[in-house]
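One chain follows as structure tokens, the form predicted on its own.
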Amino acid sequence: MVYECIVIGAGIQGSFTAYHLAKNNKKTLLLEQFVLPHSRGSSHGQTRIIRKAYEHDFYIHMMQESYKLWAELEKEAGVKLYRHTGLLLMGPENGKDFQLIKSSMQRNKIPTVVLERHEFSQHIPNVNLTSGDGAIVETTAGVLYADRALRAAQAVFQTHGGTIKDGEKVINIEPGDLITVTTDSGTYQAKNLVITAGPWAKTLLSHTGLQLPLQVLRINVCYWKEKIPGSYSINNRFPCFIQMQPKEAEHDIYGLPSNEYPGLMKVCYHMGSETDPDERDRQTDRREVDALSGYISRCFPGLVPVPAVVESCMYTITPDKHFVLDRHPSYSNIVIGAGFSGHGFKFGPVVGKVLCEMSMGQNPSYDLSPFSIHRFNGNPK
């Protein structure tokens, strides 16, 4: 059997690519190395933040459509995937990053509320705003139910005739007019191939003679106990938050209201330690957890500053933290979606759409120059 397209990797980007291909009546095979559902990659877990708060206009424009496509999937699957909470952005008021994000939100007319210091605590109880920090709320942001979303995209893909083969690890790719993909269980052929393999993208791309500067990080996903249950609850309208330039660390800290585990709030450091994706649980560096404990002691007095649960996830980051959405430089029928750098989940529906468009030989709906492979030409890798 020859497929129109094979998609390697059934995380959110691959599942949505397959979903769009099947809806375009393309005979599609979605391959996944682990038995589904699993927690070995970057798309598992119960929640993600969905937001339009970005300093780059191109991300904001993509998110406008992504919200609509998420709503479409909710209707098709008959499942609730989004909870409106708002997003609290905090950061040095006169800092470059905070000002850039504030001005891009205003320029793109994203609904926001600026919180003045004297009124902050009445709107956001149980949070200490750092001296010198400003605070903005993006009112349309919220929580995406990640595991549920992944299952929904895969289910709709299958109802449109798509095939999923899980528990099959790809061991070789032979490019050509007809691409041959060999797994540890079988061999498949297709006219087109989309590689959305997350932390394993670098290894798979090496089969096609391509080296991309992708770095895999292990992230500690931490949950902190509320001293008084409900203080930071989604039911009490506590928002998601991003703390830019915290005093305790180099990178942002983000959090979601208590929801996944009763009485526990998810607060994480947006960075981690380099790892091999097949050996990630040997990585035991907890410096980020220590930095988070210091931040929580100072800014979230209603949380116990020792994590109750620590899980792990992986980011695959590029040098500039922008995605890779491009055709293979040597094989035009191989399309790549990689390097989502810890902020790609919310873009799943729109990323899947553009990867589908490229694999069908169409012009993508967006200018993909920020995501081009050619931007790495000066990189030794």
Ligand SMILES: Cc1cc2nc3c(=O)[nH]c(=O)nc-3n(C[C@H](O)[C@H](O)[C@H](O)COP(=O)(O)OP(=O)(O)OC[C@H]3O[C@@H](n4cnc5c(N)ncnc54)[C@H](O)[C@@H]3O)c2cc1C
The other form holds:
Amino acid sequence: MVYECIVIGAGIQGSFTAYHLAKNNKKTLLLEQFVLPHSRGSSHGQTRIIRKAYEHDFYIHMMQESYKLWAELEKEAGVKLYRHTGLLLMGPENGKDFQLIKSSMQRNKIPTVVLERHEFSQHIPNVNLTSGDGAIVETTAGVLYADRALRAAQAVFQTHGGTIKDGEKVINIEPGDLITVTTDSGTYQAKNLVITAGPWAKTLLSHTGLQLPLQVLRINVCYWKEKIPGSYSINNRFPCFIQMQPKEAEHDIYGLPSNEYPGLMKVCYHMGSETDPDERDRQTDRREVDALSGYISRCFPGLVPVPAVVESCMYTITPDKHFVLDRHPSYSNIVIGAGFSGHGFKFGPVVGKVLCEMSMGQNPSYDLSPFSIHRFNGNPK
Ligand SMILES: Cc1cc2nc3c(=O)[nH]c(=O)nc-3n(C[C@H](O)[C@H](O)[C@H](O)COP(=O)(O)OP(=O)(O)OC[C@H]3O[C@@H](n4cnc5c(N)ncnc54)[C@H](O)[C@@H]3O)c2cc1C
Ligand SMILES: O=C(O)[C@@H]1CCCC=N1
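Follow the form predicted on its own with the form predicted together with the ligand, if you could.
To see the whole picture, the full complex is given below, headed by that same chain.
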């Protein structure tokens, strides 16, 4: 059988690409190396932040549609995928990064509340706002139920006639008008191919002669115990947060209210150490956990500053932390979605839509120049 499209990788981006293809009546095969569901890539775990708070208008515009598409999936699958919590953004008040996000939120009319220092603790109890920091709340942000969302996208894909073959690792790709994809247990052909292989994208793309400057990081996903149960809970309306430029570390720290593990709040560092995706769990680098402990002691006094649970996940980062959404430079029927740089989950429905559009030969709904492969020319590292 010849498929209209094969999608490699059933993480959130590949699953949503397959979902849109099947809804457009394209005969689609979704290939996944591990037996589903699995926790060895980037899309596992119960929760992710969804927000529009971005410095760049192109992300904000994509998120405006993404919220609608998430709601559509909720209806189609009959499951709740989004919980409204709001997002507290804290960072040096006069710093460039904080000001850029603040002004882009205001310019794009994103519902926002600016909290003055004197009123901060009345709205956000149990958090110490760092001296010199400003605080803004994006009121429509919240939590996505990640595992549930992944299952829902895959289920709707199958309802629309899509085929998933899991436990099949792609070991070779032969480009051509008809692309041949070989796995460790079969060979498939399709007119189009979408590669959404997450941390394995760099290796898989090298089979097609393409080298992308992607770096894979292992992330310690830390949960911290509330001293008084419920004090940072989703049920008590505690928001998600992002702390820009914390004193303890070079990169942002972010957190989600206690929810999936009652009594434990997820607080993570937006960076990790380089890893081979097949060796992720052999690594035990916990340097970032010390920085998190210091931040928690100082700013979240209601949490025990020693993690109660540490899980693992991976980021696949590009040099500028923007995604790669483009056609293969040598083969126009191969489309690539990669390098989601630790912030791609919330965009899943829109990323899937544009990858589907490109693989159907249509013009993508968004200007994808910020995500082009050519931006790495001359700066391949
Ligand atoms: C700790 C953590 C917190 C995050 N928080 C947020 C957040 O709050 N908000 C947000 O928007 N984003 C967040 N992200 C980022 C988001 O989760 C990722 O950007 C997103 O999940 C990437 O999805 P993906 O489909 O590209 O990759 P993956 O989920 O890794 O999917 C790729 C799939 O391809 C498969 N594959 C690879 N090679 C092959 C092969 N040869 N053959 C067959 N299959 C193959 C893999 O097994 C895998 O299942 C977070 C990420 C982490 C790790
Ligand atoms: O994408 C997100 O919203 C989260 C929080 C900030 C850092 C990365 N992921």
